[in-house]
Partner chain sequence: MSEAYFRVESGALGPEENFLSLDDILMSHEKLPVRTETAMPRLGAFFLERSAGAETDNAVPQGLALLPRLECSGVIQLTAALTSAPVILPPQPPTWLGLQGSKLELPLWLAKGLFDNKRRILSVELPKIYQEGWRTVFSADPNVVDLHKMGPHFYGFGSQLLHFDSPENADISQSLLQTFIGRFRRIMDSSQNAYNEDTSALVARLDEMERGLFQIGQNGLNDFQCWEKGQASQITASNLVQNYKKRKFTDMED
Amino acid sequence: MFCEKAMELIRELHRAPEGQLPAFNEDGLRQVLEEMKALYEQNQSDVNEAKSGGRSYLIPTIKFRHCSLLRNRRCTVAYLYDRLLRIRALRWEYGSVLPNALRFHMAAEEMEWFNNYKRSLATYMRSLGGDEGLDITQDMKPPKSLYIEVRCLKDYGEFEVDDGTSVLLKKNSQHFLPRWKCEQLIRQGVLEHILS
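Now give the single chain's structure, the form predicted together with the partner chain.
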């Protein structure tokens, strides 16, 4: 049956638990494009035969292949688009710097799209709120206080606070830090927000 490979791509994405990005299936995509090429060429030759010889019995077959081509196209476009949605979510959840492991899951073009998206977002954020801009990826939950208590979940190293003092982030150490500095690290899983 045609379009099986394309369905495999879709199922692979569907299986990945909500929002995660699996590795880019370049091989699968190539196979789908090859199938589309073969279908298209078969259809071309059949269309020529039908037109020149007046053989209308080929028309259902041509329609059949055409449906398969449309289906393959739909699957590939949906696959690529859904991956872009997941990559976009990465910018909001992870921040601008992605861990290397994730970068290996992305194709070169997807990486480029991610960079462009980051740039657009940064330009937009700079244009808000007067001179300094407004970081809209901060404060995803309404803040209750300026400073928060955090505990370190893994070794991170030196971390510089606004007034110049630096803090050593070692595993299990607790600190009382300004909210806007640590939000990023909490979201990345380096720190843990403790409620008193």
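Residue numbers count along the first chain shown, from 1. Remember, predicted model here, so these are calculated numbers, not experimental data. Take the two forms, superpose them, and find the largest set of C-alpha atoms that agree within 1.5 Å; that set is the rigid core. What changes on going to the form predicted alone:
Once the rigid core is overlaid between these two forms, residue 7 does not reach a Cα shift of 2 Å, moving by less than that. In the core-superposed comparison between these two forms, residue 59 has its Cα shifted by less than 2 Å. Residue 16: CA moves less than 2 Å between these two forms after rigid-core fitting.
Mind pulling up the form predicted alone next to the form predicted together with the partner chain we just looked at?
This part shows the chain on its own.
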């Protein structure tokens, strides 16, 4: 059936919850590209027949195949673009290091794109705010207070605060720390924000 494989790629993304990245469907994408190649070759032979043999009754079939080609292309580009948007959102959510479970769902080219995006974002952040740069990935939501109470979920080791003091982050220990210093560790699953 025309365009069924391409539509299945789109349905697969639609079924995935927002903020999650389904596994890259290389087989599905390959099948769509093979279908597109077959449609193109059929169109080429029919166009040559219509031109040389004067078979104008082939024109509606050629137009139908061409529309199928365009639809397959749109679906393929939409699939790849949506995946890139999800991968970009993962950089803002998890930071520069992705969990292995997410890396497993990415194609090699997507991993390369993620690394290039990560480098570009880091270069941009270093260019802001003088010598130290400005981390624009912090405080994704405006904070209500500058300090928060956190519980350590894993043994992390020494953690240095702005005033030069060090805090030992051990499993199940609780601390009152600056929000902006903790946000990255909260996203990585090292700390948990305690809501009072």
